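The chain below stands alone, shown as structure tokens; this is the form predicted alone.
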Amino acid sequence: MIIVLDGPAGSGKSSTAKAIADKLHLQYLDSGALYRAITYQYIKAGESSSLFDNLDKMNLTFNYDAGNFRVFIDDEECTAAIRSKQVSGSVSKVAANPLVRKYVNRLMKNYASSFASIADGRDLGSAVFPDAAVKFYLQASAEVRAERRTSEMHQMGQEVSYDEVLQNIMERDRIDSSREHDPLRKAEDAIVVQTDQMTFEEQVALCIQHILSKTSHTT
């Protein structure tokens, strides 16, 4: 079984998402992570898109852990490194590339068909698991979207400001929404949870309760 939940850049779907995978007892998977450490890998070899044409070379592993989902690239761990300035100035970049995309597709398809999982992106309900169990779409204004992700870089010392936080997601949703493969855009069956208009429980009791509706799934 696999649920997923799609959104824009900061709607809440990573933290909902490990909330709901921890309640019900199922395994979480992080696209956006996947995607954030081949954008790391890329900076790390001087932006040379001869990165993806190679990437089945790439030793990118994964795990869900005590609710920390881990990312390593070879005998690197590089879960706290994907999430600098750097790398989210640069990931819908690398995201937009077709080759990037069917690779992590593959990964997660691989990793959905052997665990009970909750996966969070922006195109798993309409491209990658259309017959998903259950879908959900987040979303939230921009504006409230970059006061959480300000905050969130904060409480990892990251020295940011509002404003840029703001300028990078609103370029990230222009660039995700009309990116020639697979854009950002809600499942015609997906639920919408407008997130700013409800306090994180309320949240998740709502997909959890849809997901139990919906679902022979018990927690």
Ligand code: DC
Contents of the next structure:
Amino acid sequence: MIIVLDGPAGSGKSSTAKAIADKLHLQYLDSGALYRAITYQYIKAGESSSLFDNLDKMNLTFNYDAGNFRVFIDDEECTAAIRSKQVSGSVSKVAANPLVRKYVNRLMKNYASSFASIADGRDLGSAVFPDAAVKFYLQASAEVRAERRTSEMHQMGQEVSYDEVLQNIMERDRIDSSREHDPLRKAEDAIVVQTDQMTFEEQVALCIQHILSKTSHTT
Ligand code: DC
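Instead of the form predicted alone shown above, give the structure for the form predicted together with 2'-deoxycytidine-5'-monophosphate, please.
Entire complex below, previous chain first.
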């Protein structure tokens, strides 16, 4: 079984999906982290696009462990490094590449065929998992998302201003929604959760209520 949560950058998808995973004993799959890991490797390789033709040679592995989605390339853990400003600034461009999307989608489908999971991303309900058991689309204004992202980054010890984060979010919204391959899109049958005015606990509870009513899954 796979449950998907799509939405724009900073809409609270990953924290919501993790809380649901922990409450319902599901595996959590962070598709953005996979695009970030490839971007990290791309930057490390001097931004050479030959990486995209040789993705099958890249040993990208991941697991969900005690609330933490961990990512490894050739056994080197890059979980923290993929959250850098540099990676955030280039990831939308890398994620627009069709070879990259094909590779990440294959990794995700393999994972979802082995575990009962909840995954978050941009195009999971519309392109990757059209038959997902439940689909959510999380929405919030760019300003609210930037506030949340800025405080998250401050908590991680990163020096960043609200304005810088807002610019990055708006630019990523633009690229993610307008790209040719699998743009950010709400699936027709997705449940929209507007989170601006909701507390975190409220949005998690609402999603769990929908999951329990639409699947045979129990707590
Ligand atoms: O969720 P995030 O901000 O960590 O995602 C990083 C980038 O990856 C985001 O700018 C768009 C891209 N992405 C995507 O294109 N498709 C997905 N399913 C998930 C993320």
